[in-house]
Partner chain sequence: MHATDQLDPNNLTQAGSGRATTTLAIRERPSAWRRLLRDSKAIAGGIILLILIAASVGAPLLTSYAPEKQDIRNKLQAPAWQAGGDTSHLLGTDQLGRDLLTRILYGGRVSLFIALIATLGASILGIAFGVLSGYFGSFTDTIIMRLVDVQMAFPSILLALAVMVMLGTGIRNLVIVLAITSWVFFSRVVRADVLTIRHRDYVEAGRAIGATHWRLIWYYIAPNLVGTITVVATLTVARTIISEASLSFLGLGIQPPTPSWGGMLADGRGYLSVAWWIGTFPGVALMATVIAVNLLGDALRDVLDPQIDASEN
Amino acid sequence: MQRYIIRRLLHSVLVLFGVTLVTFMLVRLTGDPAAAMLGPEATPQDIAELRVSMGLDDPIFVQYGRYLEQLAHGDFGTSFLYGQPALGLVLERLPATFELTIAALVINLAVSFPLGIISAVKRDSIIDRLSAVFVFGSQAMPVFWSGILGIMVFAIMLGWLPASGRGGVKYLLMPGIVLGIHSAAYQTRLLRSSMLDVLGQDFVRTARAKGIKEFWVIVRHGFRNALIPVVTATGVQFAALMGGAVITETVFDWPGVGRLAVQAINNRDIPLVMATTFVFAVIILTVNLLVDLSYGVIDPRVRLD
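Single chain coordinates (the form predicted alone):
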């Protein structure tokens, strides 16, 4: 186990290096940060002076090398837009994004688990058919469209929920549901497929032949053995929810990292974009490692070497 974790950590370092390299190059190739900061009324001389003062006149690989040197000392640079340490800005907004992501994940699991299990147990029933309608309908609706529709209905027409901002549960409810329901569609379909495969196995038929109650057959033998692909998908869904939060935060004016990232990209704020991408990459790599380690807990036959 220790060798596996060490190997994964070393692999994660290489992944983070690749993420920083690709992100840095893409942001620099999209335009001149100095021109974006000064605006359209700036003269070429003003832009050139700012580029020199910020070190943007050096070759791009020299700039990247300088960034890696700062990163090795824990310095993510200062935001061009806010004039504050980039990492501090990201960490300040991170709790809001986690709050939205976890709320969406809870809604995802609360909807997909019972719906996926019932659809598999009651195959081809009216519940299974309604589940299919939910799955295809939810996947067909983009998150931004669902968010705008939710604001129009529940905030403007009915006045039940606030349209934007962050506060109590009422502020979290609508963006969490919009993000969670969209991701629950994929999870429902996967759990149904996995449950159908397990319920057709010999050990399940043997359990039924022994007279074990159907509820315990489904829970202990069916659901538990169907969990591994679902746990894997949950880790992927967490990463997708973090990414989907970028759109949701923009629609609902949620003060999270996603909205901060959009502002940084629009203003070509290199340190802020790099800090945001780096933090997201670390979180996703950590979640993937925890998902892999959970396999041994779910199924003792799985060994991580």
Second form
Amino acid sequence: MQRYIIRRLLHSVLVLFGVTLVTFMLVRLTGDPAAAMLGPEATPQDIAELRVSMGLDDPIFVQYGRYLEQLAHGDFGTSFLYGQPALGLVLERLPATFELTIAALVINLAVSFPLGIISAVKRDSIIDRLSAVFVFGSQAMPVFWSGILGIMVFAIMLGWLPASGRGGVKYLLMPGIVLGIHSAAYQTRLLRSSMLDVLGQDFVRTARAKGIKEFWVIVRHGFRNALIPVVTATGVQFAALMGGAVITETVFDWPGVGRLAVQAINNRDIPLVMATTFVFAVIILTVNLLVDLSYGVIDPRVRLD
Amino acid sequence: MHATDQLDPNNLTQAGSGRATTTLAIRERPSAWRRLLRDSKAIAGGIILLILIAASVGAPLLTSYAPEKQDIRNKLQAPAWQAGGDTSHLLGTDQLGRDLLTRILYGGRVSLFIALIATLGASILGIAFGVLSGYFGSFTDTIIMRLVDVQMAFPSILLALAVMVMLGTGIRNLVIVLAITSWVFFSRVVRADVLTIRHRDYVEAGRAIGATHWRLIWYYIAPNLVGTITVVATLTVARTIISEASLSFLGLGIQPPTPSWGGMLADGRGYLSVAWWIGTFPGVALMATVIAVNLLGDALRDVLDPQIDASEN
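Just the form predicted alone so far, so send over the form predicted together with its partner chain.
Then the entire complex follows, led off by the chain already shown.
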């Protein structure tokens, strides 16, 4: 187990290293950071001087090495836009993004688990059909559109909820539901097919034959085993959720990392772009790591080594 | 017609010479195409998609307005059935007086075209890397799969946004970006398929008679990938349509005044309290298209039966 954790940690560090390399190369190969920093009014001399002082004339791998050294000290540079350390800006916004994604996750589970289980147990029933419609519909509905419709109905027409911004639960409700429902579609579908798979197996028949109540057969024997592929997919799903958060935050003016990232990208604020992608990558990798480690808990047959 | 559905009886009876009535009526599985035509999801998806394609390709025949023609005097006109609207603009007009229906139709052209080309690009890239990874294994595999891991480690929309800013906007760059963000889905699935195929007996036999790598890949392995690739491609088209709309919504996709569903919805966001139709109808078109493509993809998956992990899509 310990060896497995260490190996997975090393792997994560390697991937993170890759993320920094890719973003660094992307930024350096496609534009001049000095010109971006000084803006359109800068003269060529200004840019040339800044290039020298920023070390941009050194070989690219020297620059990358220097960049990594700074990262190791937690220094992502200063945001052009805000004039503050980039990493600090990102960390400041992180609670808002966590608030949104956790709300979305809660809604996701509250919708997808019951729906996935019921539609598998009552296969081809009206609930199963409706759930299929839900899955197809919400997969086809990008969050920015469901967000717009939500604002139109619940904020403008009915006046029940605020249209944008962050405050109490009232503000969280709409973005959370929009993002949660969107991500629940896939989860429902996966859980349904996984449940169908498990419920057809011998040990479920044995459990029924033993006279165990159907409810417990479904929950203890069915659901618990059906959960494994769902958990496996959580890693990829989580990345999608974070991506959804980027757009949801933009639609609802939610002051999180996603909106900051869009702002940074739109303004070519390179230090901020690097810091946001790095933090996103760290979060997603951590979740993936936790998911991998949780296999052993959910499925005792899995031996991690 | 039905003769083709059954196994040729001559082949079966030759061995038992004379016993011509060996009625081993082994029904061959109907062809994939035939099964697809019997699938209600495929039919529904196909019909919706055909209508949408016909409407967007035939846009100039269906509407007399130009998608970019402004008419400020008639701005924010309501749809025909609502007070303030009339039949000259069925779905109303936008903030610049442009006919909404016209823009939706022309926007569909752009969306579908971009999604198809980007998917083609992603599939070429993804298949190439997937085959290399699965066939050669070891070092090549490690490098490619680590690359996939890196890409999977951050939200594709962020990657797309970042690359879009670096490359600059424009349809060509948009296609490149969308292809870059979806090749991983192909490569993972193709790699998994190749891994199971490459050690099959007939491939080993091919190798034993001295077939080159290229020949083994192209003639022995590739034909078995067609089903999987078709399904992934269809589902990728749907996802790409949404990605493109998202990028356009954020202002980095298709640039105005060229109509795009995502861009129109972004416009609509500013007029939600006065003109609900701008923020609604482009979304309906988008949703209908994605549902249609997904229905088709789902049906194809059932029919071609590849072992695709649905998590990819």
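Everything quoted here is computed from the prediction, not taken from an experiment. Take the two forms, find the largest set of C-alpha atoms that superpose within 1.5 Å, and that set is the rigid core. Numbering follows the first chain given and starts at 1.
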| item | value |
| --- | --- |
| Rigid core fit then G65 CA moved by 2 Å or more between the two forms | yes |
